[in-house]
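Next up is one chain by itself, shown in structure tokens, the form predicted on its own.
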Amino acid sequence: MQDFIITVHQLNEYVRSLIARDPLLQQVKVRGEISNFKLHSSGHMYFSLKDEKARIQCVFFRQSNTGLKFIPKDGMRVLASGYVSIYTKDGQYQLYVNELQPDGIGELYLAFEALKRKLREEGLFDPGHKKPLPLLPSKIAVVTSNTGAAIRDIIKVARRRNKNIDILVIPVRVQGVEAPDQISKAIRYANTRSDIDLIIVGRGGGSIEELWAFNEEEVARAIWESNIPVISAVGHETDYTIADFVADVRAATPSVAAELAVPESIALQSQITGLRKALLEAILVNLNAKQHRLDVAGKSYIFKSPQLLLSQKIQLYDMLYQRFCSSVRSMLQKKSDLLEKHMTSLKALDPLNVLGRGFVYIVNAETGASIQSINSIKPSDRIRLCFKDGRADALIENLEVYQSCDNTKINNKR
């Protein structure tokens, strides 16, 4: 029998065509755990899916993963939908993914998004509500498990940065049904103490189910109601929980939380030394400037001959006094002239001056009312004639009324 020889490429293409004709492999859904995840600069995702016994290479092209609502990471359990084929260049069969979703957490993801939307609309994520971290906290409360790696990392980093920092560990469960209640109560307890300057809430990494306690509404509200600044440090850098959005500051990991919370004592000491040096230099510069001004002033001829300065001031005072007196006299003269002018006008209007020329004015002898018209009196009325130098009373015997200025009589007697 003659051997049938083909190339490697032909062999791989043949196997690929066989797989392509299998309908089961053209639409398959595989459950597994992601490992060796890589996001290429092109946007394509490469990773392996594995279980306890085997693994398969996967590729998730950019045109298929653009709508992905989460970031895949190693250790995440997922359901990958796609088709199986062979990459003929390497002769390796792999799963070409066109849809990826977290395994068993679809409902959790929906609940996460729903609560996130609700709390955002209520303003719990508002940056204006977030409190600044204290510059030099003396005591920090850490709400976490007292047996996990998170508390060890926080204490280790905090002590390394400042050995004098005081840490209060409030142990709680960080996963399970009891965790949300314990975490929220621990945050509220820390707020009852006057010696706590800062609160760190968190735990180490894990699956979304393990981190879920920090996605519960009661924990979010306890953080939001806290009067003490809160740092959220849940999981790894790529893990995000509701607590991260509500907290005053989010730390990528518990270790980063300790770095954010505790200033490095060596750096602070160096900063203080630098500030002290700058302050001393500023004081010396200021003193030198003042000394220079004093030296210049001391060399001035004024200070050498103070009598000259006094003489100049006396001369200036005399000149200003003369100007003042002259101004006052001028003003008084103007006022006196104006007063005399008004007096002359008043004298011209004085009725006594008119009486001096032979005129009198008449008033009712009983009432004293001025009589300006003959119609104001009648026969037998008593009147009073006022002269320049005295007065006389008279009795009206008869009246003559004139029609106009030509003194035409209209009634001789009345």
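Keep in mind the model is a prediction, meaning the values are calculated, not measured. Residue numbers count along the first chain shown, from 1. Here, rigid core means the biggest group of C-alpha atoms that superpose within 1.5 Å across both forms. First, how it differs from the form predicted together with its partner chain.
The two forms, fitted on the rigid core, differ between these two forms by 2 Å or more at the CA of F324. The rigid-core alignment places the CA of H342 2 Å or more apart between these two forms. In the core-superposed comparison between these two forms, the C-alpha atom of I71 has shifted by at least 2 angstroms.
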The other form holds:
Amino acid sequence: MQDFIITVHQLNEYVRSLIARDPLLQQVKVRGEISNFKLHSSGHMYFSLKDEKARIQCVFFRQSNTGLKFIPKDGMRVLASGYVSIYTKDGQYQLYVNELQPDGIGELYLAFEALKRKLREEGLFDPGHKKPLPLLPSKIAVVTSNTGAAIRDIIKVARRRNKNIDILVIPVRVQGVEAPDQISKAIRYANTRSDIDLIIVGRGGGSIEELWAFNEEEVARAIWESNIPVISAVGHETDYTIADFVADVRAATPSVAAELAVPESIALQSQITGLRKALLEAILVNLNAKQHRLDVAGKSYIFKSPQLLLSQKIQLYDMLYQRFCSSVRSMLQKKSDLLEKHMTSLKALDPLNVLGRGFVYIVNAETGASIQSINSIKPSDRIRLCFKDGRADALIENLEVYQSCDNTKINNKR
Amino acid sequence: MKDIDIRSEQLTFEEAIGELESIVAALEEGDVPLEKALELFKRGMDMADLCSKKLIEAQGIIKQLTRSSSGELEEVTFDTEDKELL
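Form predicted together with its partner chain structure, per the form predicted on its own context:
So here's everything in the complex, that chain up top.
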């Protein structure tokens, strides 16, 4: 027996078969805390379970963990059910988990509260950061499972309210370990597109474990970083998740999310119609006010009866014409008076009038030239005496010339 | 529907309806010069037309994002099992 030599592989296989024969080790339930949790790209999970005194390596294969309702994390206390076996390649004995559950709801609750406190302090729930929803979204991205009740509810309600709404479903797992990553990626993807102006992220009702993805920090940050407004719609009315606190608007259920997202086209149509009516009324009131002002101005007597304006002009013309005529008349009168006066003066100067008073005037009988000086005549000149009522010729006999020619002297001498 | 200039086309629904509301308010305020009032009225009608147009712009298309066999993202018609929706 001592000389019986076996290979390493045979040894490991032997131990493995021994363990496999133990009924207790084929179905154990172990309480412990998760550490070194790793999710492999294959979907398998690797972690250790530990307590104060010991640790054991655990494997949770993808085919077993797909139904997992929460996301395992380092430090989380869990109950792991499975069987013990040896990985014969390296002799590592480990627990092959086929069911994992949180060790009491208290664990999840504590994690939830801790994350909530942390994100609140960081300002991720800040109301000032929340974006308003578009009044009429052109296209809504719905991040949820494409097989759940949630998407059906959302589409049904959205189309009932507005059959013209465009929706892009971005299918994601909403529970299980891959859910947080897929949900976050979907939100970020929507933000890379220019045609989406609203995101609904959520799922239908379920247990706290099933809703857990929406309590993940990764999802919270993706929502917070979204430039497109996000409506969260997780579970039922009483369910509150971290996603709800970070989202721009929290909808109690997916149906409510659709109601919040999609305006009733009838309501918008009637709002537009109302505004059209108000616009028409406003312009009419405006035009009527102007018409009224025009009317008031038009009522002034000038505009009302323009012939008045004309008759006024005629009157003015008549008046001016009369004034013109009378002033011409008075001017003519003045001229004629002046003329008469001058005529009278002239009359006074008429030599014939003088002749009437005993004077005669003398002309040369031959030439008819007026004789005004003694020097113009000599003796034996023939002169003619002109009377008022006749004439007589005379012959000059004597001449006496005065020394002075002063008329006044002559008059005085006379 | 009337032609609306390109600049207006780029307005969102709420921008258009917001402008319409403020035009109505300005006209209701009264005392707008005639030329300006008519200009506002025309703009308001354009905005109302634009809103009505935007309301029926989307066609009610429901698509689902999938990854094709070559790994490209593509949009396919979303098949709601609920036949009454279609």
